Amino acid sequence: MTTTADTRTMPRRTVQTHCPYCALQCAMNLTVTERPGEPDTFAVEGASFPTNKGRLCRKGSTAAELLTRRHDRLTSPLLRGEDGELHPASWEEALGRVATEIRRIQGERGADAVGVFGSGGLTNEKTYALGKFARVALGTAQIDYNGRFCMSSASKASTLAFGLDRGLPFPLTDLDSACTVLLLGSNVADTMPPFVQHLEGARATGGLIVVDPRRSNTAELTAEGGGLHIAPAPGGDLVLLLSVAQVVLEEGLADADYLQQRVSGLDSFRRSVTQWWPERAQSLTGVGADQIRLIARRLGHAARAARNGGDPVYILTGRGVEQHKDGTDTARAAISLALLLGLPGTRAGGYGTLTGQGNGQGGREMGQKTDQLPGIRSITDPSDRAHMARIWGVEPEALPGPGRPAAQLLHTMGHDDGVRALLVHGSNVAISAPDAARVVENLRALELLVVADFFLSETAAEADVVLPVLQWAEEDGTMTSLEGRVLRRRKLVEPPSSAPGSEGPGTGAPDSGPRSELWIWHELARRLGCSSTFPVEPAEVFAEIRQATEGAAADYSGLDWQLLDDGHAAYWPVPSALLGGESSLTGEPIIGTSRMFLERFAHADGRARLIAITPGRTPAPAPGELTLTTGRHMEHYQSGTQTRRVTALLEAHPEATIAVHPATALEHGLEEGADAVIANAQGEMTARVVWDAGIRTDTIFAPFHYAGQGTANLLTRALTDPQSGMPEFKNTPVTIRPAGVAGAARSETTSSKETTP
């Protein structure tokens, strides 16, 4: 047994690096501790930086537990043999495999035969190189990715009103002196308990307003100063939002001047929300009419003494009103509120989206969005794809166009009209899709499933070649934060070896253990005969993604890979490594654009654009059904893949709950505690009952993270947005009935099915 003062004698290596959770991207140091003949052991604290100021969550103080697994830690390939087995196998054996499948199903099916998924949690570098990839080596238009189902609503809307699509266009930190902020569908007492600290000042003056039909922990900070928390019926959103800009327009609570000099569309809008007078509006959303005043005049007061030298304002948005098949239109309804109010682009405040995964901001910039190339390009500009074609070596007319939008493409896979082979790189489609019996059925109809992962989650479960690659402390690369922030990750330990004496991926062993995924992108394409290069090296590859987005919307050309290292603050766009200033905060270096908008916004005039927004019909729940909305619990992430295996985290959130008022569940004879079953036509799920005086009696809540029947996605719709390609996560109707008692026939639910093309 070693003793603490053995232990302090041994060699220790600490590196500053970042949580390898949400897109907040706490600073951390990790520190390792080598034991001579036993497993080393590591230690996680928080580090000071201005989004988390030392402080962690519970998620990312026991990251660190996730390196020292080794029964499940996948630790070489996998194939799926004769007798339906996966066995392990050599990295040559493996990517032989894969490179003669992809080249037998291209070459019977064509290019877009094959399809590639990815994940908002891979670096910058390995996004690039994971689009660059796809549309090269591949040829194939069919790429997507998991942020697909996170930011697409509200990154087409920003895109659409500012011209530019930057989670948050400032600093985090700003928020810190706010009087008011207006936070709908994000619950980041639970997803991002750190940012929490940056809501202080508007919950001391009572100007926190959030917006949730359940009383979340984030509602619960509204108890105090005053506060309001406001609970819509799902999916009443997008018109309380318009009812509210009613009310700012009508009591001329609007900013003039901002919007004649700034601003263009305000006569098409106002026509669009006259009809929303809040009586009218009250009957749909929920919210009676005097509260829908009341938020408006809180907000345009505020706004007016904001303008003045006031504490500025700002409204920030998350998934519970963006994943929607309106979900565009609801964010959009939200920007155009702050434009009202003349926030954003000031120093009265301003309109931010809440990043949710890792990398989901630089993860849509670099070029895995099936319509956009790295620098937010788009893949139908000609100017575009010259630029990206002279990067890449390659003729303009030989990159694809644009592919199926995530959703499509995973309902459309395996059948003649789809892909008939997938990758899949850091996502669990199985869990994390709409619709999940569909897609886990799909999955099993493919011809080929390759899933890169460093466990096996419920996806690679499914595939015919698991390939093992690294975690977050195993390798080095960029991340970009939902403030636009570009961060630098650091590697500080070697990847498990499955190979006796092997020293480890760096060898170039083939039989050594997990590999980067630009390694492996990198044989492949070799293998392929693709005559364009793929470096291996995180930094060379930020090289390169310099080069691609020189001149682009998000411009990453004056960084360099050591000015991150020495821990500069750098958001982009950044068009030149020119120091611009000190942040008003900390009084350290900024490089590049800490504050969009200042003088104009990203359209050709300069001025951000207003449009007519009109609400499509929402069919109202069948007798007897119920609105299910999903979300997190505070210990898990995503499909659970990572935290279901950290011990801390299982043990708070064992098993998938449903939250059901008390109301509700005497009304449907549920007991607390007890299983019950939520169906629709799409499926069954089931989990133990917890009962929610805070939620509304219309509305039950379950989360995401978790497998078997315990799936929530198994009910949830392929509807999407029409503009974004969100699917409609948060408003599905359901019925709910004690386990063991015999339900009604599906058919029954059919009226309340919709489907998309």
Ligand SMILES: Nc1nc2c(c(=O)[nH]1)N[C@H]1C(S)=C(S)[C@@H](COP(=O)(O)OP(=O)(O)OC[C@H]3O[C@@H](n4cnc5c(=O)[nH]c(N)nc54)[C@H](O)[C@@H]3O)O[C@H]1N2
Contents of the next structure:
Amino acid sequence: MTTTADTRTMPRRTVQTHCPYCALQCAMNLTVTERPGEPDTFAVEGASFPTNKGRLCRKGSTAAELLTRRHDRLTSPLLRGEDGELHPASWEEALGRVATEIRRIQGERGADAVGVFGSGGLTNEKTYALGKFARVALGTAQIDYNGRFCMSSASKASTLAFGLDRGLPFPLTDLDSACTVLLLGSNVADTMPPFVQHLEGARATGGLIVVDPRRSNTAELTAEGGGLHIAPAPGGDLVLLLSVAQVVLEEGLADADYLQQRVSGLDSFRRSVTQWWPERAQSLTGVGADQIRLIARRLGHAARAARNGGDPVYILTGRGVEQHKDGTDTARAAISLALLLGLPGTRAGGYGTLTGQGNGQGGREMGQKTDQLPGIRSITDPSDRAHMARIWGVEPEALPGPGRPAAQLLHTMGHDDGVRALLVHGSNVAISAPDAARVVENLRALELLVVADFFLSETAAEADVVLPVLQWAEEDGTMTSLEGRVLRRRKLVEPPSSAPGSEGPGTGAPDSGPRSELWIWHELARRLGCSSTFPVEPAEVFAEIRQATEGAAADYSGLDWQLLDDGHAAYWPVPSALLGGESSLTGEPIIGTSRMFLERFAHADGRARLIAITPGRTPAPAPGELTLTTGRHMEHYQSGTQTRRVTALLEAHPEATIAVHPATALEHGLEEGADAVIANAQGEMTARVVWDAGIRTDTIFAPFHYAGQGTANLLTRALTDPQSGMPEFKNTPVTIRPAGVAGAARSETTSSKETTP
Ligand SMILES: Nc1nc2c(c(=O)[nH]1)N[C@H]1C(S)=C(S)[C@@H](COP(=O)(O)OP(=O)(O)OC[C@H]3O[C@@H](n4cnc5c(=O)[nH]c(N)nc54)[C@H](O)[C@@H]3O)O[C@H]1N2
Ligand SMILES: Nc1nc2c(c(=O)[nH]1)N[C@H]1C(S)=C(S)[C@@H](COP(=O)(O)OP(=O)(O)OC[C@H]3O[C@@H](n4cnc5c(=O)[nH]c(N)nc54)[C@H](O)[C@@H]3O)O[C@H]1N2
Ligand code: SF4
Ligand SMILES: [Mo]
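Form predicted on its own done, so how does the form predicted in complex with the ligand look?
Below is the entire complex, every chain and molecule, led by the chain shown above.
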């Protein structure tokens, strides 16, 4: 990975870019040393930048290993042959087959028979082009993306409450001065390690409050200074938050002036929370009444001090509270609490959600969400449709309406009125979608599955056509980070060729080698007879994004590729290039809006919204059942396609584990280090038992990064939040037993009674 002394005289090139993985988008210097006749070597170094302050996590620092990986890099299109195997093919053959099959299927069953599945990992330019390709070249309503599994609940909640969804409506560095941070269902110590630097102020004053059923590495940060770790039962957060709100109102800790001036809906919200006095919430949340009061008082007093010029107070949510069938209400309850305390849109603090994927923010505003057009325009709004139709050179009536959100798209495909063909760009749904076994069955039932990736992911392995694409340092583009800052991803190297002699699946076919997805959509659109243009240069697409988003909520029109290239700090919305309004920490002038809502919220009347929230019933686990919740290890990223290929990361966590409290383990005969089978009506997974005294005795935790029998999503249900389409990833009733012990006949007890709303 690192360059050695004798390479000092070799030609080297360095770019400043950002990490290929998560939404913190840590800045890094990536250097390649080209050695004649030998493979290039790469070095990665954290760069000075407000979000990471020079640091990288283990994933970021090892990211370049994937650029050197040859033996299983996809270097040629693959087509499934009569023999059922994937065989190398030329681009001409592969794209020809895709276009022919799409025409046939759409001819037989209509435009909506072809679906598209996108990703919050794609650059803004690719996201935008993919949405355009679906609506204009395919004419299908059926496009959605993996952000549905990630940010949809918080996004919906922010939109309802504030009128607009930008994950952090303030720069991340605002957290540095906080005295109090309530962090709900987020394990930043593992999922964004450099982020922890921004919590130092709150930690030092004992103001860090972490809500997590496990004593995660983040919860551990509360140990010093008198912070709090609150461990509700999974899914208990909604009632917990409503109860904290009840205490805030009851004890006069709310900010009456702010509520009067900036918020509507207080009365109905107040009525809805009066029933949640702490003694009642206690039994439903698993959190003691005294702890609920303690949280309310700490927040209330800190917020009052903040309003009088003290250090600010923040409430932040992560996937632990959002990935539930009531995730939108839970995020909304967190926002409501922040509003009661008078925080959002002030210097006294605020609410934010910690966006996950590298371009999880841009990915949810560039038009791959099934109900949206670029700029967070609505696909059902006539003027938004007219604007986009004009830019795309089509009639507004030709644009499809909204299609199915991700879980429904995947769980209906291949059957009945579901899609018969699917194009996947940037997601490994065979591992990461809920009820994954059913998803794989459905992938197999499709007439055409096309997967674009740079490795043969578990989803690509099911495809009829695999398209090898560029990764990270092989492409240019822009990414929008968790704080709404638009960043340049810079190209450093060419992709490996498929030249004879180089290793890799599909080696040697003519007219092959990885290609950019912008080029793929350009070529497919042409073959499908589409007359709209599909530029292949990222900067050209970016110019189109500026026009497309002009006047929209997520307005990028004032941005400029060159200014971004020069390293200006640019936060959307950017209606026009206003330079030098504010100065960022690093001294460079800020373009756009780093702090939102300071004067007004984005609803027409400028006010934020409180609404009554009524929790639904979550049945308690049956006797003998435990609650499975899922999440992440520090060393692995998502479905693991990338990080399971990095040696040090794989060695650190080679297989699925299941965290079990020692008391629970003894009760179920689970030895530490032995394999356990976790089961329910959906399926079974096998994982190695890790005793963890920091987890609730009624809860077990598995990462979702693994393939085969280690796939946690073999157990999760396609039960979704009716407001956002978010699946219930973090509250699954299961049984557990030592591997090798026969299980009870598959019970129908677990929640198979519950149906998808
Ligand atoms: N190492 C690593 N980092 C990543 C990623 C990765 O895959 N690996 N993915 C990136 C992406 S896309 C995302 S979305 C983010 C996610 O980042 P996080 O939101 O931090 O990730 P999770 O581990 O899914 O969940 C966070 C915590 O929620 C807790 N939790 C589980 N159920 C509940 C519950 O019902 N209530 C509460 N209060 N807590 C609960 C879990 O125990 C876990 O500690 O991470 C990003 N960063
Ligand atoms: N049980 C459970 N399930 C979960 C979660 C959970 O907490 N628990 N979290 C959910 C969340 S928050 C998320 S974000 C999803 C993520 O899960 P996935 O959507 O599966 O995300 P990745 O594993 O990042 O998959 C990205 C795939 O695309 C490829 N790829 C990367 N960049 C590009 C690109 O630019 N173009 C193309 N064509 N391919 C690319 C990678 O090699 C990889 O195979 O998982 C969700 N699933
Ligand atoms: S925290 Fe996220 S962006 Fe930073 S190095 Fe790690 S994976 Fe990359
Ligand atoms: Mo995510």
